[in-house]
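Listed next as structure tokens is one chain, alone, in the form predicted alone.
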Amino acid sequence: MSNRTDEFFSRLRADQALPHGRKWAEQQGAIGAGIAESDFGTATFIKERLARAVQEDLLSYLPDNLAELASEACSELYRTRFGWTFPTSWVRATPDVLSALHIALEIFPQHTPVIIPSPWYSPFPGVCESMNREVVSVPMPNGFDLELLADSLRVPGSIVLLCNPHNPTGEVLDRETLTQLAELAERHDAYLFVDEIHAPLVYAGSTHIPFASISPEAAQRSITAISPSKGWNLPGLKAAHAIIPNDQLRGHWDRLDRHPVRSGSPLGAIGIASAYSDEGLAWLDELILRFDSNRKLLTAQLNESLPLAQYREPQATYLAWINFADYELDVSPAEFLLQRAGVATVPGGACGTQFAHHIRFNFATSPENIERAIAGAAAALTR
């Protein structure tokens, strides 16, 4: 490598002691745990396979049979992981996640709300104002609450946001809650998007059951995403997919989605076909491993050193929802922890006005980092 490009990439980094990634850039010598990337990077074959399509310069648009090999990965993953069995027709290649909220919300129907229970994935509202789309916020600050939810779908045709795992609060929904939930939608005319880019990070003792599984009538009234940015942290790579059950919107889409520049990129789905592997999946096993001890360590740091926070360990997820209410702060707690403990985090207040006592902790980070961050926020309170 010459000097030029050592010279390049030394530039990108915030501090050379530090991973890559814009968690630690956002807010320069602050402990990173805001967005949600992981400091653990990605499995070594998968660069290796990147590095391997660079030499080759596959760097065009997003060949059909490549897309189709990624489909066939985004299948077999629900099938082999996840017990949900679908043809590889109903796949449809995305950048990411949001993309995908895009163009749903084109073919979902129109001129009705859209209800996004909170605490929320924060980009969540402004994708739906962006598409002229009114927002219901539905709070539940005690966890997915059917009853509330029914209580706001009085529009038929309405749409709403599922999060399953739950980002910001790592909480999987059970097979009676998405069977309840399956059959409020059809009594009230409403469909979903489901969000299920967590699916992959969920922690022993929980099970990932996708929305669309759960019935025929559960197919088609929902659109799934899923993506390897989190449980393979590959974000950049701008990777991910689109399921669609229902046959006349799946033909929407496609009237819609006509150029290739919406639909991925080659290096994307090498990511996604490495990633949803046999191999993938057992290097995310031992990761998992690792962000369940580091989920361990936050329950017992925060219960002896900030026994007034309150926070339940997320069954999914290397992200953490912390209640700070009890500490009777004059500012946000993620301004107090930022300015006084050095600790960047992702505002409670992002996620839903409701919450501005809280913050989105990401614990995908080292032991050391996480004692740091947890002394530091406790040396603050007590000053």
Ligand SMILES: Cc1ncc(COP(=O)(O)O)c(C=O)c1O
Second form
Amino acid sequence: MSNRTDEFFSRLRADQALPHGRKWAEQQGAIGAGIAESDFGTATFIKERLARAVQEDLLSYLPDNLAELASEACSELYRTRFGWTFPTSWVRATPDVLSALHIALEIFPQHTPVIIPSPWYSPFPGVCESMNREVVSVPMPNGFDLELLADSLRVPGSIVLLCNPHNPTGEVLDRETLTQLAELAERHDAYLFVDEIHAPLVYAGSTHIPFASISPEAAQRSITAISPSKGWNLPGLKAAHAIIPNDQLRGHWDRLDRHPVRSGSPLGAIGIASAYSDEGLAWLDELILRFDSNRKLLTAQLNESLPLAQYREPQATYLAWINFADYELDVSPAEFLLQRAGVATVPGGACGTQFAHHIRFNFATSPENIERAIAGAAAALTR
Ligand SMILES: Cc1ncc(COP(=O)(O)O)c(C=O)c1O
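Hand over the structure of the form predicted in complex with the named molecule; the form predicted alone is what we had up.
Below: every chain and molecule of the assembly, starting with the one above.
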């Protein structure tokens, strides 16, 4: 590498000792426990394939054969891991899950409200509002609640934004709940945008069941989005898929993305096909074990050092949703932890106004960082 190249890359990192990414760069000097990126990087073989793709000038627009390879990998992932079989003709490439949401919302008439259970993944309402959609927040402080959702489904044709497994709570919905949800949607003529981006990261003891696999009717009422961004830590590839079983909705999608301008890239398709391969899944299984051990460590640390924090261990993903209400802080816990303990988290208020006493803590980091963060928080709270 030339000196200029070395210099170029060294300028990309504020601190050479820290991983690339936004999580650590966001609040310099603080422990990065906010944005959903992982410090464990991605699989070496995926990096090798991406490097080779660059060497072989695979930097064109997305050719059909590569798009098909990625669609097949997506369909295989669902068949083998999640028990839902569908043809690749239902799969559409899209840069990321939020782009998929954007296109999906364009399909439905402007006046249809978007129902979002909260706490929510913080960008969801902003995407809807940027498209002049009415957002109906349905606070669910005790986990997913069908009765609360049913009360909000007043306008026929409403769109429900379902996140399963859930960010930030880590809840994984069981078959009975999904079946009742499908019946509810049928009764109220509701459609669902189902964000399954965290589905690859479910811990032993829980099972991810795709909403669309519940019944043919559920499939017809849903658009499902998935990507390797979280499981394989590849958000920068801008590579995701939407699965659209309903012919009419798919036709509409294709008319909106005719060129297609909002599809994927060759590097993205290679990332997807590699991540969802047997080798990629074996790597993922190892990673889940590391996350699981962090999850247990965090639970033990919270019990020991922050006994007033209310916390339910997540069933999936590396995000912990922690309630600090009983500490009766003068400022939000996210602000407190950043200023007094040097720990950067996502403020609960960003996930819904009712959740100002919460934080979302990302534990996809070293055990030492988890221990440092919790010890720092405990020390600040007793000062
Ligand atoms: C639930 C959920 N949806 C979507 C995203 C963003 O995904 P993408 O980068 O593919 O839009 C995230 C990222 O953290 C997420 O947690």
